[in-house]
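Given as structure tokens, the chain that follows is alone and in the form predicted on its own.
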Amino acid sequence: MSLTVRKLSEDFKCQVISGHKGLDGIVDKTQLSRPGIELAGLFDFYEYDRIQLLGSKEITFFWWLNEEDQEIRVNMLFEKKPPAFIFSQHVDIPEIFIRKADEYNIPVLKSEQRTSELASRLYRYLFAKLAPRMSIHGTLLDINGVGVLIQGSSGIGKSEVALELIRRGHQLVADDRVDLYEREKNFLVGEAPDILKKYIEIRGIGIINIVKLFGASAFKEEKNVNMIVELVHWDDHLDYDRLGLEQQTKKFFDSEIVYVKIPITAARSVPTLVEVAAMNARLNYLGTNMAKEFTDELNKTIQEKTKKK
């Protein structure tokens, strides 16, 4: 996925305060740049391919240095061509860095939030972005807390048990196509296409708009998946987990995400019985575990009757 200056300066609200013709350059790496060691004149190290950021930190060491030594550390900042020079709120931007990113067609923008905030969310914004991300066939939900991905063939009733869940109070996340990305191993995270944004297909009804229908509060941007629930038809002739002590799992870049397959009859209410998995897998998070706590009552119930024969 690509993205520019011009994107980033737009999502951040940013200034631009001069370098306007390099706003459609593109930005590619996830990471941050802090030049303040390259200020200081060591620029064996200097991260050129990235994003600058500048703070108060920065520039107040800037303005110890002579005007010879500022015209010759910034040329150099800018003679690598990075993509854009931020700088953070309360910092008063040298004319030089002005100067130069007209020369250089290199964007200056100006943020109106603090440093370490600024940084933070940048990052964030930067990998959300720069991932690597793959699109797979199902209906995202955020169900009491806990992100659960129902898959399932075509015509199953994915996104009539997803309306269900909404209409309960849970929040969904995305229908019918759902974007991945790593935000590190073992945290996966699920969004939907910007097209598909608060919508949900019913068949027999069309397109409906879920914020229209329930409010703001049934949708959500995004959410980490922590469970996938598979959908699938009854069969009389296979054996199903009665317990549920085998945890089945699937992978997704380098994450493991619990797996559970659920059967579905008519006379099964679908709906409660996704939210009870999410509900269990909650627990499990937690720490308890109700399936294994009910084999080990089993067993030293017969335990104890064994002892008393």
Given for the second form:
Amino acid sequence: MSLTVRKLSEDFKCQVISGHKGLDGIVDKTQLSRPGIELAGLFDFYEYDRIQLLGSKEITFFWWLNEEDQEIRVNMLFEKKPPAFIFSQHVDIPEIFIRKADEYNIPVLKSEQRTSELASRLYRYLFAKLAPRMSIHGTLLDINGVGVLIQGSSGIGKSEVALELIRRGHQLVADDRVDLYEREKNFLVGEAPDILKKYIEIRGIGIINIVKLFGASAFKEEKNVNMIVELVHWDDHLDYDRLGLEQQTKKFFDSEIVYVKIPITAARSVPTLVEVAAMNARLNYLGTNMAKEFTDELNKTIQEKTKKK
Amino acid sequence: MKKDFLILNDQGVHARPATALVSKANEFKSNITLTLDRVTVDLKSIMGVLSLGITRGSLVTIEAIGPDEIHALEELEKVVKTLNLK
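Please give the other form, namely the form predicted together with the partner chain, since only the form predicted on its own has been shown so far.
In what comes next, the whole complex appears, and the chain from above leads the way.
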């Protein structure tokens, strides 16, 4: 997936001041550069392949320079052809940047945000757009704040479970296809591909828009995946986790995600099972392991009984 | 077992052709996937196939793994061929 300066500029509601011809240039680095030290004359470390972000600090310093240095150094910034220059709120863009932008066809953008906010938002945004991605088959929901990825073979009823959970007030992120990327280790983010956002397919009914049907609160744009629930057909020959003492995980990129397998039968209400599995994961995360509490009590009782003998 | 197909019908794989492919895929036991530009989706699920937005001229790969994979690919090839004639 390639990201153009135009797309970034639109997503950040930036005003394009000049250098319009460079809007189709590609942004491919997730980091930013703040070229303060370059304006001071040191170009040895100039990160010219990154977006250049300038705030009032850089520009105040710029006005300290004499006109000759201003011309030379700004020219050196442009000469290396970075993808774009973004100026933050409250900055009066010096005329020379506007002029050079048209000369080199490198966009100069103006944002309405403060430098620090803009920097952290840009960083998150670039990472989300440029990080390696993978698509998997499954349905992603936000169940009381826990990101639950439901997997299982097609036709097992993932979407039906999702529908019932949405009816109970939980949120849908993606149905059927989930695109994943890693924001950092053990922070795996999932979202729906653009065309599928808000839609879910229920066999026998067809494709439905859950926002129209259940309201805006039924949908969430993205969610970090906290656990994976795999639905499987009940098999008498398989042994399922009875105590819940051991935790299994599944690996995506570098992240280990808690994994549970839930066997389904006609008598088991799968939406409730998924909901309880999510709440159990949340309790574990908050420091309460119910299975361990139970077995600890059991061990205590057994020890006491042994003493009495 | 897998095979590449060139999509040639004018409107690409829109809702109806996608439904035809998915219905056919569901007749088989094998795991069947569809790949376009390194994104792989389950060919038995309509949403996954639609999410690819396959246009005319796309080269896609259909892969079937399972007991009836050969038969599945033959039948899916027929579906793609009928679609391409339209």
